[in-house]
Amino acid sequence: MSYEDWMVRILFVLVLPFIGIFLGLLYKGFDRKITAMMQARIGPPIRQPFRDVKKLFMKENIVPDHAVPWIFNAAPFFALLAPLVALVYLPLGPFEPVMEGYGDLILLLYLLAIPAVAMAVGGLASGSPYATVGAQRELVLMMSYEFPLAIAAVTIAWKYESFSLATISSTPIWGQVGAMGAFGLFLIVIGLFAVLPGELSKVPFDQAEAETELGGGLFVEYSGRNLGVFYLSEAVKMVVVGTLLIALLFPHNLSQWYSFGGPEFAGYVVLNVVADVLFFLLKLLIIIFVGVSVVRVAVARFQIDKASYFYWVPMTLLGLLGTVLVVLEGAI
């Protein structure tokens, strides 16, 4: 790799965190506005998440007397760091991942689990009984939704014979299967969309926070900068999970079907890149709308045992059935 290529990669690594944070807060604003409209409310302006973060970072950062200070303060930053690192392994629209390798899909699954673990550790370190209950719920939920997510990832990787996300996203999987495999993939898609609100701790899978039961649960003792960093972590993770679903299932670009022509820059046709980026942002908005906004409006919060059962039994069996159909089609 040439010196220029390394410089471009370093530049992307420096810029990606700001892109991820901006998109995360923007889509969080869209989610809140759309949810309000579906509930016949006016709702906050789309820019409200930006205001929330600004206000939190201006507030005093309080550490409880009964907390373990260094763990309490470190947990939010680990929760934010993991999804920011995950961004460099994800294709964003027409742009290839900044970093890639054979096992980056497995690495992404581990990175997605870190924020939940960090929140649980931070809650336990706060010393609050409400946060302790919230931490236990978060860990139970994480162990529940990780299984159907792993089943979907392994099935798709098996079909491509590769755990490289760049390889998987280079060719849409729907063109690699027949009718039986397509139905199996459709079942896997249902499971992945069911995992989405659990990964993001959204209703009906926000048992770890549960304001009406635990007063905020994991975050009951957090304030100021630390709470703001957790807020950013949740926003960036929304972008990461949505982008992962796009890379696995819907990696299509508009320029694959129609070329807009026009001038070129650094080997890219500018108008094609603009169209592909806008198409990527639209796909991300649709995934968040279907997997988060609609679900949180239509379904009330589950009890933690029912949430765990939902992932361990119906969604796991659905994912395994989809896997069997994909594998059987490949064997016929």
Given for the second form:
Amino acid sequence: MSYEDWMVRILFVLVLPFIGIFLGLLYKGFDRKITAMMQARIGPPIRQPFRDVKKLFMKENIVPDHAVPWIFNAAPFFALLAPLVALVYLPLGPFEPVMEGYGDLILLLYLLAIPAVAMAVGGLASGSPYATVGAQRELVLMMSYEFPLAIAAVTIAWKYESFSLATISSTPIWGQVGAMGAFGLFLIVIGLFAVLPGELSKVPFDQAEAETELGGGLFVEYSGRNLGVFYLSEAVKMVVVGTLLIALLFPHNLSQWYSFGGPEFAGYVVLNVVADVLFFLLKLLIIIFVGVSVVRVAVARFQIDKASYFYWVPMTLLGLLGTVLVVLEGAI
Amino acid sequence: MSDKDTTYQVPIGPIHPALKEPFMINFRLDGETIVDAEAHPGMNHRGIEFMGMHRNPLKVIPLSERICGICSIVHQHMFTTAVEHAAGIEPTNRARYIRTIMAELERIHSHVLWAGVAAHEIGFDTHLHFTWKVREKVMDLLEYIAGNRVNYSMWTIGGVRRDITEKMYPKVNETLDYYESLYKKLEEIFLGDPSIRLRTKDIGILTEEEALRLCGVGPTVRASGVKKDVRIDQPYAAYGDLDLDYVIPSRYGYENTGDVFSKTLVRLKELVQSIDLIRQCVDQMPEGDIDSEPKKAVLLNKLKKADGEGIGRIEAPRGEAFHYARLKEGQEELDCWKIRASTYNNLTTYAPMFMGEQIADIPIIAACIDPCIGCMDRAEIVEINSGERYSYTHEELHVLSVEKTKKILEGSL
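Cool, the form predicted alone is there; where's the form predicted together with the partner chain?
Below, the chain from earlier opens the complete complex, with every other chain and molecule after it.
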């Protein structure tokens, strides 16, 4: 790799976190506004999450007496760092991932697990009984939704014979399977969409925070800057999970079907890139709308055992059935 | 497995999102399962009875409204009934009907509000927003009739202060029609929605036996199949003239399980019952005065001369509630005033409902009796010298009452 290549990569790595945070907060704003409209409320303006973060960062950071300070303070940063790192390995719209290798997908699954673990560790370190219960729930939930998520990832990787996201997203999977395989994939899509609210701790899988039960659960002792960092982490995670879903299942670009032509820059057609980026943002919005906003408006919070059961039995079976269909088709 | 105690304690309250008012329940948990629950009331005591005993009865009426934010009609109704009973004043016939209409309107408002709170407690905020939006309609009607959304100031001793005239009937009917058409949707949401059923079915079960033993009242025990309703058992206001029956789940083809689901069912069916009762009242409304003594100075003089004690017992939206008032001849202020709200009885039913359930069920079970701590907290024991707060146990209270009875018998009190 050339010297320029490395410089470009380093530049991207420096810029991407800001893009990730910006997009995360923006989509959080969309989610809140759309949810409010569906609940016949007016709702906050789109820029409300930005204001929230600003305010949280201005507030005093309180560490409770019973907490273990260094773990308590470190947890939010781990929770934010992991999804920011994950962003570097994800293809954003028409752009190839900044970093790539042989086991991207596996690395990503682990990076996605880190925020949940960091939240649980932070909650346990805060010394509050509510946070302790919340942490236990978060870990139980994580163990539950990882299963269908892993099944989906493995199935798709098996089809490509590669764990590299760049390979997977370069050709949409739907073109490589027949009718039976497509049905199998459809089941896997359902499984992945079920994982989405769990991964992002939204109703019906917000047991770890559960306002009415635990009064904030994990975050009950967090305030000021620490809470602000958790807030950012949650926002970035939403973008990361959404992008992962897009990369695995819907990596289509507008420029595949229609080219605007026009001037070129560094090997890219500028208008095409703009169109692709907008198309990507739209796809992300749709995924967040379907996977998060609609779901959290339409159902009540589950009890933790029922949430666990939901992931382990119906969703896992659905995922496995999908896998079997995809594999069988390959064998025939 | 070791024999080590793996349980831990989680306090819910005094301030907690699961409770809308200051109140505390100490839970002992094993993992997510509740093994013990202990209620600690006494955090919302405002000394209202004491304040009432330093005012004349007419001035106590607005004070009594402010015992509770939601059932303000209930308390003024009970208080005026108790004073009327003590002073031997009869409310006019028309006033009885207006009182009934207002009380039933308030029941609609209270039950719809409760449904929203229940939805919020299980994390279903969409229905919280929906039910609170549709509740505005009955609030508007109450404001149209009484001039106020929450504290209506309708009652006076011997009648009511505002009339419901012919001119108001269209608006009343319109609101009733609205709720009638809405009922189907509410039933669909609260009895049909799978995720709500998942959270309410077989949760917080109160058996008929326990309900009777613990003296619960209102929808809380009617859901268990206990036929208990002051409106029928001891009719007051205009209920004696109206046609109504106990709302218990078995009347509608459901089982009397006493879980949160049947409590929801009972409240929803009472909504229909209330609409029906108001229609009956409007049809049968007698002509006449709304107040038996419009001259308040005369009334106050009469109350000053009165000597005796009276009770007011009515079916609040939450269940039977009770006021006791004593008047002394020559004394303008009340001699004694005692309030017992429905939550006081229903609080004891928490114990069997909580046992063996999960943490996740705490908010909805806590809400299913529709607790009103502001109504209930009437006493708190504070040691004046040390500032220490404590509560009497059943045994201690028993000893105290035996001593008191002895003193009365000996004539030393």
